[in-house]
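Just one chain follows, in the form predicted on its own, and it is written as structure tokens.
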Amino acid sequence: MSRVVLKEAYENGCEIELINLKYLQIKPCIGCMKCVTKLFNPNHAGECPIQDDMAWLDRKILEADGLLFVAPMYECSVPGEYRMMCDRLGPSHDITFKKFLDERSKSMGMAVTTDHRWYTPKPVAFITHGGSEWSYMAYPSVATPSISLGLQIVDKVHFDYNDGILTNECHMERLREMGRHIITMIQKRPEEREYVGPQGYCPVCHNDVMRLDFDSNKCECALCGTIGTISVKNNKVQVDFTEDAKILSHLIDGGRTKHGTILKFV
């Protein structure tokens, strides 16, 4: 599947490349607190300890004018390289956070080191498939690269029941439409950028997996946090979000630095 979309964008002129995390070295975070500790202590480097293919990955999103994350689902979410791979791409890639850190450099007279490449958003797309119906968290587990990295989703597609996909016409044509449809969003300005694929409750991130409150009638969506009010009319479930709640969804500066200022970070 990865490869019908990458196949579609190469006939129509981008340069491709596909990256198997099977083939690399993603050890796990391990907590250490250090790119954390650099938000709080301006003295303290904050480079991440640990040895591996995560800096060389580093470099290759960063020269990417798009992406394409594609995942099975193993277990209801995202198999264990891909995870490992997200929490490794939490604190010390957060764009809000990075900002935060370049503003207090230069007010302190320091140099600013951050590579501004990380500043240009770029569109994305997901790709997720699962072996039956059992894949519920396919869409939050896959799409969690978004929030710190602040990309711009542009599509996504989820199919139940994998066995015979790469025979279903119908299906690989979904997935050449997604390849022209990044490729046509890499040439727009990021205001000027849509997202074609299904809607989920969620108008930010497009995600379907809310969670409940019990004692209210909000909910809270599973990826990007964005709370709304659930109401039922004429039999089908609605989830209605205020203009207030959308600008501090996880996937923009405004909800990141809410959580920010929550852990006391900015």
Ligand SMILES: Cc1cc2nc3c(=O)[nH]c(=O)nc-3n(C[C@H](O)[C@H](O)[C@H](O)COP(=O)(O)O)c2cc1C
The other form holds:
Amino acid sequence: MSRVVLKEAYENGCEIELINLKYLQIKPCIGCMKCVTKLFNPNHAGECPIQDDMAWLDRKILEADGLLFVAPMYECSVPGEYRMMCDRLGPSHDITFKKFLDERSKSMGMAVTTDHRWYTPKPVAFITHGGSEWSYMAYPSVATPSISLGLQIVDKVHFDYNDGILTNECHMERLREMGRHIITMIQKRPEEREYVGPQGYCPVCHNDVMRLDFDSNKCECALCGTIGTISVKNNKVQVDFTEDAKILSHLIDGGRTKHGTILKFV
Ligand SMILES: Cc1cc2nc3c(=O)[nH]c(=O)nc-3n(C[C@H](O)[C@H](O)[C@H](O)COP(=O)(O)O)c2cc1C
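Right, and the form predicted together with the named molecule of this protein, after the form predicted on its own?
Every chain and every other molecule in the complex is listed next, the one we just looked at coming first.
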């Protein structure tokens, strides 16, 4: 499926590269918190101490104008290798945290060392598939890197039951359409980009997995944390989100800054 999307992008003039995580050495995060403690203490260098292929993968992400992440379902989530990558792309890569560090360095008269390409919002699409219907967490688990990296989600697709994907012309065309859409979005300015995947409840990240509050009609997006209000109209669940709630999504600076405030370093 990755190849179908990338081939379409290639045939429409894109340079492409397929990276298979299975062939990289991405070690698990050891929770040393070095990447977090530097937020509290300017004297902490805070670099991730793990030596593996992550620096190489970082460079690939930085050099890309657009991204596609693809994963099968393993135990209702992404496989372990993918999850390890998500952890390693977590707080250490959070672009709001990076901005905070840059500002602090400037105010202390120190050099800003962050590669500015981390701040360019890249369009991203996601593909998940599973052998059955057990896939509720497919999207929130595959799309996790979009939070810390501040990616712009422009498309997603999920196939249950592996559904004869590569022999089904409708599915193949859907994948090719994804390839074309990513290119079109790369060529647009960030504020002009649009999402074309299936509708989700969350208006910010398009996720349809919500955490319900026991004591009220509030719910929270299981990916980006945007808070909404649930009602039922004509036997149909409706979730409303205020503009104030949307700007606190973790997919954008507002939500990540709030997260920093909760962690008490902002
Ligand atoms: C350990 C394991 C757990 C799996 N868990 C799920 C699951 O939770 N939901 C699902 O729909 N399929 C599940 N599957 C089926 C795989 O998603 C399916 O076989 C998929 O095609 C595997 O992709 P791959 O061939 O690229 O590894 C699981 C398969 C394995 C090996």
